[in-house]
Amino acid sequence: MITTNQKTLPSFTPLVSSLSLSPEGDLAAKLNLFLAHPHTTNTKLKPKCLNFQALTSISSYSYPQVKKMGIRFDLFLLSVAILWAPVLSDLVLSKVDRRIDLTSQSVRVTSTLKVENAGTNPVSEVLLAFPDHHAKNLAYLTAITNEGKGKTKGSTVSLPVEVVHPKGMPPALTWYSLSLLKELGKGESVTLDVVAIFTHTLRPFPEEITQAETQLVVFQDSAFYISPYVVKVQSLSVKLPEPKVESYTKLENTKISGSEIKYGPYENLPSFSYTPIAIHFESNKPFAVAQELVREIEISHWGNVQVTEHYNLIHGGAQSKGEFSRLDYQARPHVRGASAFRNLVAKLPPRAHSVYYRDEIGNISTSHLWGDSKKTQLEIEPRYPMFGGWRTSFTIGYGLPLQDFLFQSEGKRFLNISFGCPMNEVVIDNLIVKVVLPEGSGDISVSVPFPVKQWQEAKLSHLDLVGRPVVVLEKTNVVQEHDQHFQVHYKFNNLSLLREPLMLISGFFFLFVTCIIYMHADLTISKSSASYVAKLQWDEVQAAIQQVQNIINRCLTIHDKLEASLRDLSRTGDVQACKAARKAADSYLKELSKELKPLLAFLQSSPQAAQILPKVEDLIAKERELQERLMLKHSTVVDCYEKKLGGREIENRVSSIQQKVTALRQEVDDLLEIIDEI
C-alpha cells in the first residue's frame, strides 16, 4: 500500500533582493539573469528553497533573446506545484547517479537508481517524473535492471514503461510507471538504469549569429533528481562537447573539470526536491533536423529489396543572419563556418548496392561510398553548407539482397529490417515508413518495438492489376535509439510469382499474332462497296461545308470593311466615300450570295449532311440577319451625317442596332466553331 501525506509550503527568503538590466546590456549579463539562480551568492544550498523573486522578475523583462526561451514561467509553475505535492513513502532512493550527455543536439540522460522498499508491503512499480516542458520533448525512454552484484552480475532486463496519471500528484509533471519483474519486498532493493533522450531541448542563445560566430546553446534542468521518493544520496555530472563554457549555475559542491560539470553529492533530499540550473556553452555539433523523412521499402520476390528515403532537412541551430561569403568559407571553413555542417554519414546495411543520392535538380556528385562485408557507409555533402535555418531536400536510394531481410516462419513470410534513419546525427520530427508488399499479399501483421501509428493503403505499379498492399507506419520525434528492427508478416502464394511473366508472355504473343494478321490480311476497300461510296460522299460534304465556311468568312471581312468606313466617316466627315464603300460592299455580298446557293442546295440533297445541315442553315440565316442590321446601321449613320446631327444624337439612334449587331456576330462565330468541331 502506498501512503501519502500532504506537505506544507515552506517559507523562503529571496536570494536576490533587486534586479535591474537595460536592454542594451551585454549577453553575459542577460544570461546571468536568465539562469534565475545567483552566481554572486554564497548562501548555503537548501532543497526546495527556490528563488521565486528572481524567477518572476526575470519573466517580466522584454528583451527578445530571453523572452523567446519560453521556460521561466513554466519553472515557476513547476516550483509551486511540486512544493504542494504529496510524498510516496514506501520507496526510498538510497543512491541516485545522473549523467547528462550534451555532446550532440539530443540530450541523453542516464540515471542509475538504487531503489529500496522502506515500507511493509511489497511494491511492484516505480514512478518516474518529468517536468511537462521536458516531457513534451521526450523521444525515448527505457529502463533496465541488473540482477546480481559484482562478478555475479547477470544480463540486463528491460522493464515495461507506460504513462500513468497518479492521483494527488502535481499537474506540472508527467508520470511514467516502471513495472518490476518481481515485487520488491520489505527491506529489499533493486538497481535500475533509466535512459531518457530529449530532442529540441538545447536552445540557441543568442538565437541569431553571423557566419563567423560560433554557436552557443543553453541547457536547463534541475540539479536535484525530481522524484516522489526521498533521496538519500545523489550526484549529477554534465558532459559538454567542448570545455568552452560561457557560464553555468554554481551551487554547493559544484566542480568543473575540462568539459564536465559535476554537482554533488547531495544527501538526505526530501521528495520533489528541485533546484533549477542552466549551462551556457559552445556547441558546433550538427543540428540536423529532418522535418519529414519518408522511407519506402519495396519488396520484390525476384531477389531485391529497394529502399528509397526522401529527406526534408533543416539546420535546427542558431539562425544565420547577415550575408554569406563563399570566399571566406572556402578559405577558413572551421572559422567562417564553425556552426554549419558540411556532410552527413549514412550507415547502410551490408551488401547495399545501386546506391544513389540526388535532389530535384538531379544527381549530386559530392558523395563517397565505401564498405566491407560488415557495413556500408555513404558520406553525403549537400550542394551548399548548412547554416542555421537553412533547408535542403534530397533523396537517397539503394538496393538490398532479399535473402538478408526476408524470412519464412509458420507458413508466413516476414520482413526484418531497421525502422529509423541510417544517419545517427539526424533528429526526425516526423518519420513515415512505407513497406510495399508484392501484389497478392494477405494476412498482414506488423510487430514494432515501440508505439507507432499504423494504416494500410495500395500502390499501383507496372504490371499491377489491383495494386500492391502498403503498410504505413508513422512516428514523431525519432532519434538514433529508434533505429531498431521491426517485422512485417504476410502470406504470399508462390504461384503469384508467375503472374507478371505470364502477362508479359501473353502480351508479346498477342502483339506478334496481331502483326502476322496485319501483314497477311488485305485491308483495301473496294471502290464499289457501300462503305467506299459513303466515304466519298462524306468527303464531298466536307468540301462543300469548307466552301460555305470560306464564303461566310469573306462576308464577315466585308462587314469589317463597312465598320471601318463608318469610323473613317466619323473622323473625316466624307459622306461620299462612305457611300462608295457601301455600294462596293453590296456588290460583293450579292456575288457571295450567288456562290452560296448551289452549295446549300447540294447539302440539302445529300443524306450524309443530315446531321450538320441544321447548323449550316442556321449559320447562313444568322449571317443574312447580320447583313441587314449592319446595312441599317450604315444607312442611319450616313443619314445623320447628311443632316449634320451631333455625335451624341447619332449614338442614341444606332445604340440599339449596334447591340443587335454585336450579338449576331458572336452567334455567327460560335456556329463556325461548332461546325469546325463536327
Contents of the next structure:
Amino acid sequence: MITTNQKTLPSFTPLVSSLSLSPEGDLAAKLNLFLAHPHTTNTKLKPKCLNFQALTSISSYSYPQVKKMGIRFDLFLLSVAILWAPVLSDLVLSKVDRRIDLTSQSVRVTSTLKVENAGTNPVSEVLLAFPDHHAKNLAYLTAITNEGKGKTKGSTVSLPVEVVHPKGMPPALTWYSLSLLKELGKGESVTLDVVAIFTHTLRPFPEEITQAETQLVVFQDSAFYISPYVVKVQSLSVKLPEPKVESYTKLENTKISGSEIKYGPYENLPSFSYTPIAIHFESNKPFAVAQELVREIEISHWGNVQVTEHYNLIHGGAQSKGEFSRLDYQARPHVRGASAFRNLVAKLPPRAHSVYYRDEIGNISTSHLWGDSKKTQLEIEPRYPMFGGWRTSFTIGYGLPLQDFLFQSEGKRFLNISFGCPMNEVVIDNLIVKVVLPEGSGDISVSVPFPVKQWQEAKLSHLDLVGRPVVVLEKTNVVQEHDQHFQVHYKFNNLSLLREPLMLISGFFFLFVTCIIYMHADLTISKSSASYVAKLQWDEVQAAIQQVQNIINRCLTIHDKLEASLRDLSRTGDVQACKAARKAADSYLKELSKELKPLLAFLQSSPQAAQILPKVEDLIAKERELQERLMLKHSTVVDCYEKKLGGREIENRVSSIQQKVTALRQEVDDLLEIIDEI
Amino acid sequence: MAALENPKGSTLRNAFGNVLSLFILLLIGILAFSIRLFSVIKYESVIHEFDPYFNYRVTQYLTKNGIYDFWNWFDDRTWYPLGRVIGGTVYPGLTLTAGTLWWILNSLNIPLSVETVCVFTAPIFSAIAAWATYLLTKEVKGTGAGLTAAALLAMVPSYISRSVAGSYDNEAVAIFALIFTFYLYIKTLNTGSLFYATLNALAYFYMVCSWGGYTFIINLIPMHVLLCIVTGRYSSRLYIAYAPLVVLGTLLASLVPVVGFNAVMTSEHFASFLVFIIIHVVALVYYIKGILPPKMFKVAVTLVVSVGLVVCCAVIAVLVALVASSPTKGWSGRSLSLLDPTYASKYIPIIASVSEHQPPTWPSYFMDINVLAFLVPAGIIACFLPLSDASSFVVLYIVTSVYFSGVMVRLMLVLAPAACILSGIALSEAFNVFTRSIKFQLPGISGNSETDAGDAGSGSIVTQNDAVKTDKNQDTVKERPSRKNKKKEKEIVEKASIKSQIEKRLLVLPLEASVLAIFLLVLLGAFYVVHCVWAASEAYSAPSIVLTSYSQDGLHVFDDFREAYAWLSHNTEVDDKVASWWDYGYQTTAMANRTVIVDNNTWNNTHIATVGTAMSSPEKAAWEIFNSLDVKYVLVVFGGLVGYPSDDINKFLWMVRIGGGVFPHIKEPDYLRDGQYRIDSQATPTMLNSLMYKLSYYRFVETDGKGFDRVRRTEIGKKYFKLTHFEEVFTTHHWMVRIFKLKPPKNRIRGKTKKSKLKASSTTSSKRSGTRKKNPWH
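With the form predicted alone in hand, show me what the form predicted in complex with the partner chain looks like.
Next comes the full complex, this chain leading.
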C-alpha cells in the first residue's frame, strides 16, 4: 500500500502545490487530509486517476460513503474550476440537456449542448471532457449538429471528433475535440447533439446473487455536466429500465417519477463542476457480453457472401452463486432467474439463406428463424439459460446473395456490408472482422466510418495455391451503434473464377491420362533379358494353347450338335436334315483342323512349350479319335435309319461305339482340365 | 469369315461387360455411402454414441500434435488419478486412417474439419468394403455372384448399424480390412503369387491396427488351411498363401503397440503357429514324395511323421506349460467369453454389463441380416457345386461366424459379410439357372445350339457374360497377351465356366416355374432393400446423444447431453474432475474436456468398482470416496421425468454388482426386494439412501407433486429429502442430466473430526484390501 501512495504522489504534487497558492488554502489541507485518509490505501485504487477515481471506486463497494465524501470533493472541484477557468476560450454553454438511458447494459448519454461564443475571437472547436474511468469504457462518441437556420429542415451532419491532449488541464480527464463545420463568430451559437455510449459502466451490486435474487446495479456519474466551459443552465434526466430504485443520490431539485430520475435544472455553474451521484436500481436486462466475436465474411464470385460469426459470450452481470435449480427456474422463470437470459435475437439481412447455429459439439436445436422481405430474424437460445458469470460459445453462419452486397465502381469492386454484430443487446469487447476476398484480387483498400486496427492476412482454402487475401479489422468495445456499413474496395478479374474448375478438370484429365499410359506402357526395365524374353514366349505359348483349347472346345460343340441331330433323327425320322447337319459339321471340323495346324507347328517349334506339348498332342490325337468314332456312329445310325432298322437294332450296333465315345470324351475333358491347370 | 467377325464382336461385348460391371460397382459404392447418410439428413453431422467420441478425440490429438506425440500420448484427463497411455492401448488403425484422410485433404487445401472427416470415414469405408466383397466373391464364384454380394453388403443392416455417418468406430474400417484380408488370402490361394501373399500380410497388418477382431482372421485362416490339408487339397499355393502370412503377419502385428508381444504369447495366436508347423510337415512330406521312389517314401514317411509328432508334442507341451501358468489360461476375458458363453456372466460383470456383449435373440438375426438368413443355406449348397479351395473357405467362414454371432450380439457384424457373400452366390446361381431355362425355352433362341443358352448367364446381373460364353467366343478372350495376373484371373473364371457349362446343359426347368421363381426372387430382393432402407433410416441412424420423439404437437428434440457437456466445458474450471458412471466417460472428456474418473475403456475394474461403490453408498460415504478422488462434480443421467429408459437408475444394478465384486461391504441383496431392484415404496432403505437414488430424485417430487417416475412407472419411495454433502449446480432442460457439486467440508469440533478420520481411514483400508484382490479382468 505504501508503494501505491508513493507512486501517486509525484503526479499529485503539482496539483497540491498549485492549490496551496490559491486563496482557499485550507481546502488544500483538506485534500492532503483526504490523501492520508485510510480509504485511499484501498486495493482498488488506480494510481493514475486518483482524483476522480479515488472516490468512485471506493464507492463501488462502500457506497454510502459516497454521499459523505461527495460534498467535500465537490468543493475541491469547484476550486479546480475556478483555477482553470481563465485558461480556456470564451465559449459558454448556454444550455445543457443531458439524458442518460440506463435501460440496457450499455449507458447511452445524449447531451444537447447549446454553445455560444461569448468572447471575441472566432472559435472552431469545442472541447468535451470525460473522466478517465468513464472514458476508458467509452465505446462510441458522435456529435451531430443541425445545419441550416431553419430549425426543422436542418440536415444532420456529424462532426469530426478526435482525441486531444490540451495542456494545463486537470489530470484524469480525457479530452475530445469537436471541429465545427464553420467557425463560431462572436455572439453566435450552435446546437450540438453529443451521443456517448459507455459499456461496463453499470456495476452489479451486490456482485454475487443467488438464483432467486434480482440483479441490482449501481450507476455513478456527476450530476453536473463536466465541461471546461461555464454552463448556464443544465438539467439531467436518468431513465431506468424499471421503476424499482433501491436508492439514489438526492441533491436539490431531484425528482423521481416512475422509472425516471431528474436532476436540475441548475444554473450558472462554473467550469469543471462535479457532483457525484449514484443510482442503485434493479436491472434484469440481458447483460450479454461477447468477449470476443470473430466475423468472417467470405466473398465468392459464384454468387454468395458467406458470413460466419464465432461468439464467445458471457453474462456480464452479477455472478450467480449457490445452487442452480432447474425446478425453480422452470416453475417461475421470471422470479427464479430474473437476471438470466435465455435467448437473443439476431437481425440478419434480408434474403439470408443457409442459416446455421452450432457450437463445437454440434448443432444447437433451440433456434427459430423467420423473415420477410426487409429482414431475416434469427432467435437463438444458448444451450442453457445464461446466469450471471456463465459463459458459452457458439457459431452462427449464413449466406447472403452476392448482388445485394457487392457493387462495382470505377473498375473496382466494393463490398458494402455491416460491421457490427447482428444482435442488438450484445456488447462486444473485442470484435475482429475478417473479409476474405477471392484468390487473385488485389489493390485492396478499406473504408470504415470509425477508427479500427487493420492488417492483412492470407487464407488457404478450397484448392487455393497462393491463398486469399484477408482484410482483418479489429475494434474493441463495440456496441449496437457501430453496426454501420463499411466498404472494402478491390480489383478482381472474372477469369480467375475459372481457375479452380480448370485445375480440377486438368487434374482429373492428367490422372486418366497417366492411367491410360500406365495401362499401355510396358514398364519392364530390361527388354533383352532372358527372363523377359522367356516371359514373352511363355505368353505366346499360353495364347497358342488357349487357342488350341478353344478349337477343341468348338470341336466338342460340333460333336454335341451331331449328337443333337441324331436325337432329332430319332424323334422326327428326317434323314435329310441329319445328313445336312453332318455335312455342315464336316466342313466345320475341317476348318478347325486347318486352324489347328499352324498352332501345333508353333508349339512344336517353341522351346518353352516342350513340357506341355505332349499333353497338347495327346489331346489333339484323342479328339481326332473321338471325332472319327463319332462320325462312325453317326453314319451307322443314319445308315440304319435309311435301312429302316428297328430302334433296338440301332442301339445294339451303336452301343460299342457309344462306349468308346463316352470314354474318349471323358479323356478329352480331363486333358483339357490338366492343360488348364498348367 | 465368321471367325474374323466374332473376335471383334466379343471383345466389344467383353469390354462392354467390364465397363458395365465397373459402373455397377460404382453405383454400389454410391449406394453404400448414401444409405448411411440418413443420420446426417435426419439429425446432423455429428459423432455418435460413446466410443466414437473417444476415437474422435484421439484423431483430434493426432492431427494437432502429429504421429510421434500420438504414440507417446499419456492421457491425464481420464482415469484420474491413474491416467491412461493412449498410444499403447488403442487400436490405431481407424484414427490413423482418418488422420491421413484429413491430412491429404488439408494439404490439397480443402479445409474440412477433423469432425467432418471422422463423420464420413465410416460410409466411405463401407463403400470400399462393398468393393472388397465383390473381389472376394468374384474369386469364389465369379463376377455375377461378386456383384450380387457387393450389392447385398452395401446395405446389410448389421453393417449399417456400425457404419452410419458419424458412427466413427473401429468396426467401420475393420470390416473392410477383414473382407480384404480374406480376399487377398483367397487370391493368393488361387494364384499362388507371392505378391498377393505379401499384400495379404499387409492387409492383415491393417486389420490388426484396426480392431481386436483380428484374432478371428488368425484363427479362421489356419482352420481353413488345416481343412485343406485334411481333405487332401494341399498344394504349393496353399503353402504360399499361408506361410508368409504367419511370418510377416505376426512380425507386423507385433509392431502395433497394443498387440506387441501378445502376437506370440497369447493363446489366440497359437492355432496359427500350430498349423504353421503342420503345413511344413505336410510340405516336407510332399517334397519327399516327389523325389523318392514309392518304397523309400514309405520309410521316409514313418520317419518324418514320427519326428514331426515328437516335435509337435514338445512344442505343445511347452505351450501348455506356458498357458497353464497364467491364470486365465492365456486367453483374454473377451475371448474366453466367446469360447464359453457363460464365462463373462459368471466372472466378469463388467463384460456382461455391456449390452452388445449379450447373446442375440432370434428377432435380431432377422433385423440384422433379414432375408440373407434364408439365402445362406442355399449359398452353402451352391458352394459345394463344385467345392473349391475358395468356396470351402467361405463355408468355413459362415459356420464359424454363425457360432460367434450366437455368443455375442456385437459379432453379428462378422457374420454379415459372410451372409452377404453366400447369399450373393445363392442369388446369382439361382438367377443363372432360371434365366438360362427361360432363354433355352424361348421360341426364337431355342433353335440355336444348346450352348448358346449359357449366354444368358447371370440374368439380372448381366456382367457375367464374360464368364459364361459360348465356345466360339472364348478363343478371343485371350487374344491380347495382357498382364500376367489379369490373365490368370480370367483363366480361373473360365475354367469354372467350362465346368459349370457341362453341368448346366442338364439343368433345364419348366418355363413357367422359372418365371415365377425369378419373380419371387426379385420380390425377395425388393423386400430386403425396403427393410435395409427402413433400418438405415429409422433404426440405426440415431446418434444417441440427441434424441427425438414425435408427439401430437410435432417433433421434440432432447439435446440434454450436449447441454450438460457444454455447461461443464464452459462453466467449470479446466482441471475439475467429474465423476459419472463409466458410460459417459468418453463423452465427458471429448465434449466437455473435463477429467473423468472412469471411462468406456474399462481397463481397471477396481477403479470402476470404486465409482460404483460411491454411487451405491449413502451420501456421506460417497462424499468421502469422491473427495479422496479429487472429484468436484458428479454427473448422473436421469430419465424419470421424460421416460428415457437407459438412465443410471436402470444401470444401477451393475454399479452395485461391480462395486460389490471388489468391495464386499456393498451387498447386492441389500438393494433387492423380492429379487428386484425397486425404487418405489417397497424399496429397501439401503437403496433409498444410496447416492444414486438421492442425486437422481433430488427435488423430483416437486415437479408433479407425486414423484411419478415415467421409466419405472411408479411413484418413488422417498420423496422429500435434502442433500447435505452435495449441491445441485446444473440440471438440463428435460432433467436428463443432473450435475451436483461436492460441498466443501464443514468446520467441525475436534471430537467429531477424530471420529470421521477414523472412519475415513477404515474406508481407505477397506479399499486397499479391495485392490489387493486379484482382478480377473487384467
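Positions refer to the first chain, counted from 1. Here the rigid core means the biggest group of C-alpha atoms that line up within 1.5 Å when the two forms are laid on top of each other. Worth saying up front: this structure is predicted, and the values here are computed from it rather than measured.
*Asks:* Using a superposition on the rigid core, decide whether the Cα position of Arg554 changes by 2 angstroms or more between these two forms.
*Replies:* It does shift by 2 Å or more.
*Asks:* State yes or no: after fitting on the rigid core, is the Cα displacement of Phe407 between these two forms at least 2 Å?
*Replies:* Where the cores coincide, Phe407 shows only a C-alpha shift between these two forms that is less than 2 Å.
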